[in-house]
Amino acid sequence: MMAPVSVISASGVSMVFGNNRALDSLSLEVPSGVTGLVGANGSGKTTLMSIVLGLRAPTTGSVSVLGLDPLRQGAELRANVGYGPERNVFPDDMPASDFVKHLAEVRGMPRSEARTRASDALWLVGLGEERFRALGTMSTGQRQRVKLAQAIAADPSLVLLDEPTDGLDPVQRDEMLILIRQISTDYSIDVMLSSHLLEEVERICDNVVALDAGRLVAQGRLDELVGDVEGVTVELAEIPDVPGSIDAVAARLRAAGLDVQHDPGFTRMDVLGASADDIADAVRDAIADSGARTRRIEQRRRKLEDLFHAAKS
């Protein structure tokens, strides 16, 4: 059986702007499904997306998207790729339906079909009743849904979404994430979702590409990178007669060679390692020696933030 072709493949990609290296020797393979492109603001996520779309040529290296070269076959590629940018670049006086229809036509769809697809896409994202409203009168949440609608209207094979939950409240964010997952599952559209919010990616993504300062921190299936038990989470209470006892617990555990994630003054700490049972024993001993009081102790599962923590340690 032949190995599946990667949706996106990059080899030795660097991008330099003056003295700033936005991407540094990046090599990655993105399989089918929903992939989270994660990292802090300025980590190179948007730069990578622009290279994938063929809007920028990398300083060094090469990229293949859906088996196409973004630079030599850009028009063909963009006919099969939808894109939802982070910035709101809407013509305020244009109705949402006209905006989505126009962008479907730009991607090569005939006018009559583009009109139908625009209407269908807006209904799908929950804006069917609002599809004739001017974009300038819409809320932030509605505008984000319009960006998603135009990205999927031309029936793409791949959709790139740059911070699609930016500016949304928690309820709107949940709805958007559910919608993105639904579109990928129900319509077999591969998605690359850029976000600096790691918990979003953990909720809906199959795969992860993690960047830090333009460098690759980790890539692979989410369930292989995170999820295994690797330590404990401890919630402590400080006894008034023993000030500094919580910080003392953290110090004792670090002295024992354990990886402790704890900010001074806070009651919660994560203690990481290979054996949760052994760590729990060490934590109980440190608490007893330091005079703190245990509120809660439970097994901790690895999270995406641990990948960045490990990369910086």
Given for the second form:
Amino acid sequence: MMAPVSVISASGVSMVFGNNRALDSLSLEVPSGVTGLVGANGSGKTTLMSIVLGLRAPTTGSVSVLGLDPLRQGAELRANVGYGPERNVFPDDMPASDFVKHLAEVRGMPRSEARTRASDALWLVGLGEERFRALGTMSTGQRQRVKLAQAIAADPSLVLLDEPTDGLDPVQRDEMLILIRQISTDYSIDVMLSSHLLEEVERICDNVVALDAGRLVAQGRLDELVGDVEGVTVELAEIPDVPGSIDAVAARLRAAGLDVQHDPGFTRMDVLGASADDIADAVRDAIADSGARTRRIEQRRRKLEDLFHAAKS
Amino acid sequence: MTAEGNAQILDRGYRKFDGQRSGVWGAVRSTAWHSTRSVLGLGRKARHKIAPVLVIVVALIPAIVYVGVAALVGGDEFINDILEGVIPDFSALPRGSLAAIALFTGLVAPEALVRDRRDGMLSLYLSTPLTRITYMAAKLLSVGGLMAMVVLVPTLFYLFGMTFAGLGPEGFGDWASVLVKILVSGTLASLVYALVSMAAASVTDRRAFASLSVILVMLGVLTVVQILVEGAELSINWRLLDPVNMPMEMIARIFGDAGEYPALATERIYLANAGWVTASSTMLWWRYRKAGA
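Mind pulling up the form predicted in complex with the partner chain next to the form predicted on its own we just looked at?
Time for the whole complex; same chain goes first.
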């Protein structure tokens, strides 16, 4: 089998459920590495994952994963794909090692190999000492790790993780993200993780596919999409004698053709544009004219959030 | 150099797999075995083992009793003649376990199917080489195999027991013929019971309700048919709708016996069983066509 150019390739994929268009003419190319599939709840992330796994046929369009057609070569494809579902419910009375071993076997590992690989995978995710505990007695964080272990135990080429940090506290979330990054870096396993938290995608992903209401907002390498200095974050205070001065600053900057992210009534705004110097000048002039008091101005790097903001506006 | 001198601790850690994967059949086999273990309570707490083991033992009791009696008092030609008039034919033995079989249908299919739907395993299975159809094939293999433990295994035990007691079929040809008939009829009947109970269990994600649903289909239809034929004195062909007795009738007809309802034509009995298989398979396909996506 020739090495595919893209890990996942989709062309004109739409998915319609009754009157609801879950995915709308989606075309994307996902290269190797860790890819973040981002979007709000209901944006079509899980639907896209089920199409990638071959569990649903798209209404229109075609998909290729690891060079295979998920609909016609689904069994062959899924033997090489690990999947961690969002749903966090597993057989309560089953020890973690049996659970991971069983799924490794179902994904094609010989029985003896499955046992050792299950153990290795559980050690890798930090549950080596806990591997004989029943799943029902484990914490949410441990169960998320078990989901990751079962997804990687059969040595997949690609792992799909649906909201892998769901329900985790900040420390557990950090640990999970480090693990996911490690799996890709140390073992050359491509990962696509879905998340509605842009910050965690920015932390560990090489590539991004951003969806909004079933439409593609952005795709590409994360460092090409975000990261450049391209604006300022301004925090202002209102002087009682000049009510509405902050809103006036925002209005003036918008009138100058800048992209201003500011909710009326709030003291903070992000001002985006092509040139940081021009933005800084415009902000200075707008503040001076409106009579607002400056609390903080700092350079701002472009974030994933901006892509969504730009797409909506 | 001593063995201790050579000792090393090897940390293999997570590594790549270069071997041959077992493919779809491996996935089916593994899922079926896992499901069978789960139903029998293997690897689970003792309380999960009680009901299935009890029902299997109850299903074996008639065969054990007959074989025991034959082994204890048989041997003499005169007594053997008497015994042959008392002990059931190979085709009739499974009827002695009918209550256990009906009870087992309400136990096995709900445990095999409902757990996966309820605890999210189904969506995980469908992310493996299994498809909905091969997943159902694995479950059928498991449920059918378990049903065979109460439909087929007692008759097999009966055959071997009677053979050792000197009351088995005479000559190797007859003996082999009976063995084949037991295997074929037992497998087909187990398949019918498995599919009917799986279809009935597929209507809900609650195990207790699934058991109730299976019992309702098996015993409910049996009761209605009984009322129609015995009470309302309608045509005996209504008995063809009975999912409990028709597999038993099929076993009898495969052995060439008249069975419990000689008035029913053999072809109709085969058709009735085929009808239950078709209806149950359709129901399962319909219930699982979008499940787990």
